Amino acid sequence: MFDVVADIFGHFIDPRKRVYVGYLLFSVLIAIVWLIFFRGKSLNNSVKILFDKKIWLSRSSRADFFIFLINRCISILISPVLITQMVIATAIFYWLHGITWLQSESLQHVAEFIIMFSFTTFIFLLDDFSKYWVHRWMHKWPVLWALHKVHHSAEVLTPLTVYRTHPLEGIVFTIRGTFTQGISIASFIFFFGNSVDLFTVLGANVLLFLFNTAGSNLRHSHIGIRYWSWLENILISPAQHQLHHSVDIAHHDKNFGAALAIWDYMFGSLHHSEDVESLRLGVEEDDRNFNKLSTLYFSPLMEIFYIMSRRANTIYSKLRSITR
């Protein structure tokens, strides 16, 4: 029992995720500083709004609780039998020496630190930029769109709200991070030989690691914190991810980014932070109860089936008028 409950809760104690507990303490100060130096608020009241039990007990947050313990144990369940990133990272090792023309560890007498720099760049742009893809592609596919909505369903944010997906748009995620994990392992020791290796604190990516002692969890938060418009484009804002779910239309498909905001510049999809207390979240166009658990893990499925059967029965009216 010990060790089943230590697998569901152990994200709070690993540094390799968002809500390791020293990402949430730094989370936590952050806003105080924030609340106080910017917004000209007293300690007291800080911490007040930090905490406001409106936020913490809403039916949305309740949710979000539930669905975590959820998702972590379907998580348990279902890990093993997914694809690893050793098993992408093989194949590809293998199919780069099927290309004659490229030549294996050609650059391992490369420095020990400029492989690790290199490595450790390469592995945190891929993974964040296959980040932004995804989540675009979430939003602008119907199918897609059917799991991502559960996320977006909710009508306050708190750090377990990066938990709030359905399971298929988990493993979604899972097999991309997959990919991007396994192309990086792959060709880095293709060209770069056995000395690969990151640069790392306390086990994680150092540029993730530094992204979330940054506050990364007041992504989801209700403190909206803003950048220079000029920070903006390079990196996202809590404010700006606060914008992304937003029901204001015109904050839809904006800010996909999920630590840079570099691809939405680029891409056209960036929208800088503005003022977030008035936002209000939530799924604006479906009236049904996203907070009801029964509701949030079965009517995507629901929904998809009917696309499916939509454009199937499309298909097949197509196929008759031509055999006609």
Second form
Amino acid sequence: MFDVVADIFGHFIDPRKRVYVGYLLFSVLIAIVWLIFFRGKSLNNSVKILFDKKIWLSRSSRADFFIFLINRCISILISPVLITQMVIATAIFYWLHGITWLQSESLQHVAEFIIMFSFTTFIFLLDDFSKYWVHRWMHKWPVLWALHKVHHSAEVLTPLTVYRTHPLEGIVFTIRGTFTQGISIASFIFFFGNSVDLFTVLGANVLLFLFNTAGSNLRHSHIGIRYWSWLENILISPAQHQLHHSVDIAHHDKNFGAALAIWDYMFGSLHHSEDVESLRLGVEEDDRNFNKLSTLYFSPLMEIFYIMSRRANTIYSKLRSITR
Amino acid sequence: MQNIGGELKGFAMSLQTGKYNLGETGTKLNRLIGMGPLLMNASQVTGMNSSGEFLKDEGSGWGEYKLHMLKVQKLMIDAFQVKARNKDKLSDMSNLAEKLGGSNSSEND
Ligand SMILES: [Zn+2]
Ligand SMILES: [Zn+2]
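Could you output the structure for the form predicted together with the partner chain, given that the previous block was the form predicted on its own?
Okay, now the whole complex, with that chain kicking things off.
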């Protein structure tokens, strides 16, 4: 029993997860400093704003909490079934050895520091880049949007909203992670041999650690911290992600990035932050009650079934008109 | 490499003439190892003629040979539960994978 509870809440004490207590504490500190020095609030008021009951006890954030619990249980149950990054890594590793003009361990004499630096940076960049594209597809393809809508149905944002995810979308994310890790591990061990290693702080990739201590949890919060315009071309500010959650059509399909804004900049989906206090968050297009758990879990499945059967119908009638 | 490969052939032969029947694992080992190591000029001993001279032939190339060696490594680990794995690439990879902390990420942006 204790094991199950530890498994479910383990993310809060794992520095490789965004909701690690240390990162949450840093986010609180950053928010309070920002409210005092940039919004001219008193300390007392800042704390009141930050822990606003209307936000934390709202229907939306209560739903977040239950989704977190349910998804953790599902993930513990299905994780042994999903393929691991080692399967992908081994396959790619063998495949690289089969390419005759590639010399394995041809770079093994490079200084260890450089190898570690390259690996740490490469895996962070590949991870962030693939997150950008998967997120973009989540918005573009109707079947995936039916799933991702669960995340966007949040009407208020708290750090737990990061877990407001349909389980099927979670599987897509896991496959993405499996491939990025498999590719990085296999190619680096192939070319650099066994001195490949990761620079870590508290066991987490140092770059991920920096991103998280810099207040990554505030992107899912009502604290609309904005960066300088030039910095918002490089890093996604909390306000930029909050804008991604806005119902306003002008804000649709903007700021898909996770840590870095450079992908949005490069592929034309960047939107600089605005004063987000007036933003309305959520999905406007339908009137389902997305704070009901049964709706959150089952209506995306029905929507996907509907999309699929409509497509099958179109194909069927096209075929009929051809054969007639 | 030549020496190691030669020793490997000897090792595989001694495994197969030992008291355990290797069955399928033995067949796979023979196929992967060949008659002997790949020589520096990328040729490999493929047999022996009637007067007892080795016949050599174009080997499979270094890339493929290394790949075969890797598969031998994996086969030995799986079939004999090899514990001492000094320069085992696959264990390097799984150490790294462990360090990265699993790919099971439900974090959504
Ligand atoms: Zn979000
Ligand atoms: Zn989104």
